[in-house]
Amino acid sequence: MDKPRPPRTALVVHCGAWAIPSEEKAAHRQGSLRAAEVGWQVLLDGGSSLDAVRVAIRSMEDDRNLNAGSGSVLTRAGHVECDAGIMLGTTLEAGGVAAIRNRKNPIDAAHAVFESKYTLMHGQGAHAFLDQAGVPCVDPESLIEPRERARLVTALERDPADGLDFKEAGVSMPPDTVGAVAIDRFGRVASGASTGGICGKPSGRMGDTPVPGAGYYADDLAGGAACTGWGEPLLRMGLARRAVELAREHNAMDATWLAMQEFEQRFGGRGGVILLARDGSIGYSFNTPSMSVAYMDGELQMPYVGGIAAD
């Protein structure tokens, strides 16, 4: 019987899964590459996996081409409402925020909850909590991209009742989450996710992204995962935890493939998942036309960018 490989430092990120518009694919490739680079630098400098995940996701939130933080999609009412979550596999502690409108980096807001005695904060109560925690507040209008105003108009013209039908895998629409998973030199696993949600969603709608076990999960004994896709079935299945549990018995790539098979066959779900097994091996799988992924470990000279479908 083969002995388990010792943990190795590694990082994997994604910029979301769906039918990424052709004109946005290059930006998604670049966004995932940049996030992998800055997150990996944290690990190279001896930083923790939690800090690496936070820095990588913050990079994607600052990228106005992506659906997280600045540049997020809009609700039916024309607002940005963001969700985010982060988790440390050493203690199994997590922090998440949902439906927040006035924070440039929702992952920092989630981290503030992580550092408190709470796990999940929502809406106006979250805003008050974040003010007390010192997480900077911004003008919500500063988060809105003209591209997203136009996209919302198109979505509501297609379906005035519900906006864009996010159940259709082939619809050309922005990916709905960014995420990251990291293992540091001490074998500590962390994961996190951030999103603006679904274009044309009703105000207050919350998907899987802020919920540990659904949108993200980390356990030093097994690994870490971060998900993207249709949030309602992701919540019902608990896809992130399922993928991590499968990594106890399968290699990382097989674990993600098996998790996605179950997600599609049992729940009709569409999306993707990235995973680091406890030994630092990397896996990802998706059942939508595109998902931009980048990863890095000590055996690579530079981050590998893959997953996204070619034109």
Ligand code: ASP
Given for the second form:
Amino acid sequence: MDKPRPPRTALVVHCGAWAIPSEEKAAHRQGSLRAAEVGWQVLLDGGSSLDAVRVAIRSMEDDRNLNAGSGSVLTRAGHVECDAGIMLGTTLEAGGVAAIRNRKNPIDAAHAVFESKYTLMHGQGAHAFLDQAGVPCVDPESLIEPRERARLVTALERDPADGLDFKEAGVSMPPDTVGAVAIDRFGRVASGASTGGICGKPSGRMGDTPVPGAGYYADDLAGGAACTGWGEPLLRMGLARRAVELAREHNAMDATWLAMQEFEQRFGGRGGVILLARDGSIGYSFNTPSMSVAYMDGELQMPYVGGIAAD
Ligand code: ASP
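The form predicted together with the named molecule is what I need now, so please give it after the form predicted alone.
Whole complex next, starting from this chain.
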């Protein structure tokens, strides 16, 4: 077990783990780099880890190349239905939304739940709650990217009975879910995740992303994590919490590697996880061909971007 270092301000983001095609690699590097830059700026300005996570995730939700907020994948019926969640490791409080259709930034919707006495809201009830909480509503059509209509047609042609095989998530299917973890100057750990889910999913299907412990987890005493990949086994395993618990006894890289081993071998899952240990050290691991990751701390001049193999 490595000797723990004192906490340091740091931020790590990802924008999905899958077989990112050559022509899309630059956009993924760019998306994660931009998110790391804007999230880091919040920390530099003395902002909280919770705000840094929100700002980083918002930037990826607004990036129409990625599967979160605008540009999300579509349900079988052709709608965008988003899941998102956010957690603060100081209080161990979390907020998540599932299957929401008309908010530009689902992470802000999750944050509104975080600020309430509830932890998880979904569907129509969530829409009414978000209206009351003042989270702006948008035309659901504005979230749809033409690329995704074409992708849905291909998916349904391949398997008209039940959409795509979810096991393909992380391989030929582009998950592109986004996530972020940050530690601020007070050692407060926050993490969050946001996704449109899996292309061709039935309406109402919810993966790991809005669920604390599964898609994201934060604990100031251990660290924070955010996951991506096939949501059903991620939910069953609680991968984010598992990775954070492993970081109590292992360095950050080993913790994510061990968690992914368990995810693959015991749950048959595919995907990836990012982690910040409480000392600010980074870990990430994935069992897909690529995962787009960016990391920044006070020792670096500019964010480190990794996880995407060069062609
Ligand atoms: N985990 C997400 C889901 O299953 C998808 C992803 O991360 O790519 O909804």
